[in-house]
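The chain that follows stands alone, in the form predicted on its own, written as structure tokens.
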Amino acid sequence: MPPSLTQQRFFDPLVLAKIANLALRARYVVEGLLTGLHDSHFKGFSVEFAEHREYAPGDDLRHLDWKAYAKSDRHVIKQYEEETNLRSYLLLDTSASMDYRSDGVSKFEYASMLAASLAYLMLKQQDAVGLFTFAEDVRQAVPPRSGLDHLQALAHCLEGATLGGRTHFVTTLRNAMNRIRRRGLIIVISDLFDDPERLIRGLQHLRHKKNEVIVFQILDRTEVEFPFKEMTRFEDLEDELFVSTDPRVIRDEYLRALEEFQNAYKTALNAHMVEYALFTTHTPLDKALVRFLSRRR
């Protein structure tokens, strides 16, 4: 079933058309097998049983495990290594700061469209995709499944997301890992407004578990350029603090602090083989995504 009309706002036809012929390939060895795209250390065992998963409408009934049904009264599907492919997990920030917009779309709306576009791309190449929304902890979780029909569940999760609270990466990543049964590709989409050391510690744990990790930092244009010229009231959306000041007095210091903040992330992520990309909400998503995917290729 395709996404509803309200959910379709996450799937921009222009973006999907631009990325249709690109691929998001795993750079490191992953569990699963997708011929021609992903390497696997299971080669030679691709027809062996891997695990069960819940039956979903549209699944081939020939793969139902009737013995398991007799024992548990649950319909489950047998999955084999050749069918599991790459498992990808999208972690989408829904903290209060993601609700910021100077004009156009908010950071969360842009991040949601990015998540939806990446999900479409990976499902199109037969990967399994899951989605977590988070702030101080995991809020929603959609288990990974393959097939374009899965877009409905992902879009429903995006549509039902509520914004608020503070970002807490250590708790989020720890609890997300408790739900991730097999390693794969983990994509974090956030403005990264948390203590860099805490985030790096959490991502280091993901890499230690042999996951491949990509981090997309989403910022508004004004957060990057700081164009304010008159007395302005600045509010912290997560701590509900505010300050009124002349932005011309603090602009240089703000831009210096922002550069240090980003460089700290870039340096630490690079050291742990975590890929980092900055997307700003004023950049058309199709251009930003094509540029990112082409660079990876």
Given for the second form:
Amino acid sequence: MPPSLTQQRFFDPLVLAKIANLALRARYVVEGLLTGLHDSHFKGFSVEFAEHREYAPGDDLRHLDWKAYAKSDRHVIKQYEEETNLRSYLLLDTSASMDYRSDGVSKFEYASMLAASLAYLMLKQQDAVGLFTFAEDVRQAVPPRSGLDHLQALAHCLEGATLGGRTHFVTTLRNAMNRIRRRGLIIVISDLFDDPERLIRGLQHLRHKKNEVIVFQILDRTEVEFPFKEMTRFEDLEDELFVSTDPRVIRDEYLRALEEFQNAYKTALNAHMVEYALFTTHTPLDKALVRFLSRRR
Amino acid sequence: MSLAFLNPLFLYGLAAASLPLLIHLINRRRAKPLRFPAVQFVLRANRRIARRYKLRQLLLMILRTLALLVLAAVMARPVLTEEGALLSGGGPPVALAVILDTSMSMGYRSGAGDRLDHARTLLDSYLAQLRGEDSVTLIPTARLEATGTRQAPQLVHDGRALQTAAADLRPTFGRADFRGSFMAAYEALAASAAPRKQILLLTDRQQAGWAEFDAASLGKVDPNVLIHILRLGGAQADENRTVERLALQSNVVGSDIPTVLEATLLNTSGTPHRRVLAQLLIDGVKVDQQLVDLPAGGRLPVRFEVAFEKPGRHAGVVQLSADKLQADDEYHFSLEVNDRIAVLVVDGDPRTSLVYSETYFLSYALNPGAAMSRSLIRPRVITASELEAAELGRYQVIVLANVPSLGEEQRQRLFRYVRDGGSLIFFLGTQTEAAVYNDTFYASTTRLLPVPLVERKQAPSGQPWHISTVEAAHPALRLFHDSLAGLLQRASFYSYMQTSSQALAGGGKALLALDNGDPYLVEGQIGAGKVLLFTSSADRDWNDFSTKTTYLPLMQNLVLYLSGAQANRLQDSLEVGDAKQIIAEGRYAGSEVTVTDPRGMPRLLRLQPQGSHAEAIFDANTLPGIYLISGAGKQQSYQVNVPLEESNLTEFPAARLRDKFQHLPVTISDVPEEQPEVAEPAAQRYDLWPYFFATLFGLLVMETIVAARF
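Please supply the corresponding structure for the form predicted in complex with the partner chain (the preceding block corresponds to the form predicted on its own).
Then the entire complex follows, led off by the chain already shown.
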């Protein structure tokens, strides 16, 4: 069930940006989201059976206990004990390109809020959550821990992150993998402005240990829509590249090039069973979280 | 051919052609810097479209630049001109001499004004194009201006002054002097340093003035001066009619004697003129009129009859009902009307029957219509005895016909009469004796005979004498100048009085002589008077001359001559612009004569000695009409009429005109009469702006296509 209009403001990145504390923002988002959702949707990710309860409309029929139905002619749902040993790793891009904002929040701010919210959500489910920030290489690492207290450590790391440098997935993911001992869920949050080949090779390292991988691509709206009208000198944030051109003239070609780029990622990620989703910095955070949650089911 | 611009100021607009390049450069400089993460896609996109985009941009810039260039060129109105297109915009300064045809034919009315008005309108449009560095002068073609001598034309930079001068010009009544006008134009242009020199002639290009024109007669002229001849005219031959000439049908014009004048009317156009009113006015009073139809291109004689009430000078005019060229609708003439001539005929041999009287034939010859009183000459016949009572001074001529002798007193009276200017005619006959006549009329103090008589001669039977010698140069005998001289020979002379040939050499002059050499008619001068001696009889006693047809005109002419009556024909008319030669006796050299023109304006001239006589030249015959000359002891008049050639409005062929200019550069074109103000010398200017405009349109279409689709 989608959030109501009154709830929407909780997930507007611009509104959230006004909340100084990232941890608080994460809670705000997740609690707000969970308030609007039926509990039954999200209980029972783990594998240990706990008890039965009465079926209520909206429950997943996969969890209906057919045997109990045969015995008692009642619809009951099997409930499970949540697993506590799931390890999640958030890999957050801190390259220079993530510092871009057209209006509202920067890609990094959005990525941070998304990462914090995901972390909170997972910590709330008793999972252990770790964090890597990276650009050319891994810059900061927070080891996975469980417990809501751990959110502060994660938020602190995110808030203290410095942006700069180029993205280099091969090095980053290889080095990150060296630090991940146990398999788990790996969530990469980046604008993916690197060579797709390098990303794929990097992800192969992750998939090597049978990790589950989710890639969230964060782009600014202007990067997706290219709405510029005036003669512009475009200067790269990571390299010494620049080009002066009339945006109106090249817009179609730009969008085509971007689409080709996206398609290359999608194709490669699909081939490696990697979940992929694109968010612009204007996308309400709940949508991103719902996308995550639905994936988790 | 050269390229010129009518609005050259717009050529500054060519600078606008740099605008697309400037805008391009400014845009590049003004490119807003933006730090952008996805530059790799921008670069990739830019690389993909770079070639096509640059080509498109280049094409657009070229098209826009060209469009601005062509737009500026269109606004500047480019024209392709043959060398010397008139005051064409742009180009080096022009010195222009405008020759304005002010001849009579330019007064032809067409539409709102006359041809000269149209020429003026055209001139104004040219002067309006005058730039500060151009110069222009105006030369009217009239041979004689009303103001007198023509001033040397000077080039000026102020077109308005010329417009004022042109506004004062009116069509004259004379011809155009193209030679003089062209010489003046070349002279004016020679003084200019302008690199382009042109002559513009605005004319109706009708016949008059061109036939005698020849560019070779201009002498050595600048061959680089371009000549434009613009014709203002309608059809090839515009409608016009005029009085070609006027002739007097009577021998002598006298008061109260019906006189016939024959005017020849001429229709110079190709269409007939119906019901044309032709009127005769004498001294401003209409005396006769005719309504006639004039055939196309033909002549028609029209007879007017008039009886002058008073002797003396009369001014007449034949008037036609007005047509589009009114200046030639009148023909002026001046006529001297004689008073009656009184002749006293003394019959020395009167008979009971008039037919047998000595003066019967003579008196009828002098006054053929005696009863009708139609003759100028009024003879009175008396006998010799009646002479005593006659008042001689009342008669201009006295005739003594076969009078045997006269008494002393009568001879004295007669002598005084002749000496004081009277005229006397002797006819001899059966009663005249040579000795008596010699004693009384020759060898005496009252000498009246020009020569002494010798003896009577009698022709052998069947062998009469005939008149064989005629002094045809004599004013009274001009009539017998050629063919009529033969008629005189038909008279037969059987008897005559021989005269002394020695005396003849000293005193008289034989005007007529018989075939034996003896004189028949001798003229002598006595004091201020003249004496004529017929050596034969006035009747048929000694000859049959009185029954011949030549008798009457001879007698009449002799009496008119003796009486001083005026010639029996209209004097030739002068053309407007011709000079009048005024001749007087030598004794008047140094004295003044006054010439009064038809408007009554007098002008004094001094007579200059010229051989045995005195002479003055009057060259201001600028108006048609009657001019009076007074002074040098007499008054006379002469008539001036418009040149007949100016009435022929037929176009002078362009090909012939071009030939007349030989090697000189000349363009000849016609001006539409309906819109003279937009006329240009047609053959030498080609407007290019429509082509430029089409090019501009094409460029804009291409620009639109390239900008939208490429």
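Heads up, when I say rigid core I mean the largest set of C-alphas that superpose within 1.5 Å between the two forms. None of the values given here were measured: they were computed from a predicted structure. Residue numbers count along the first chain shown, from 1.
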Following rigid core alignment, is the displacement of the V274 C-alpha between the two forms equal to or greater than 2 angstroms?
no
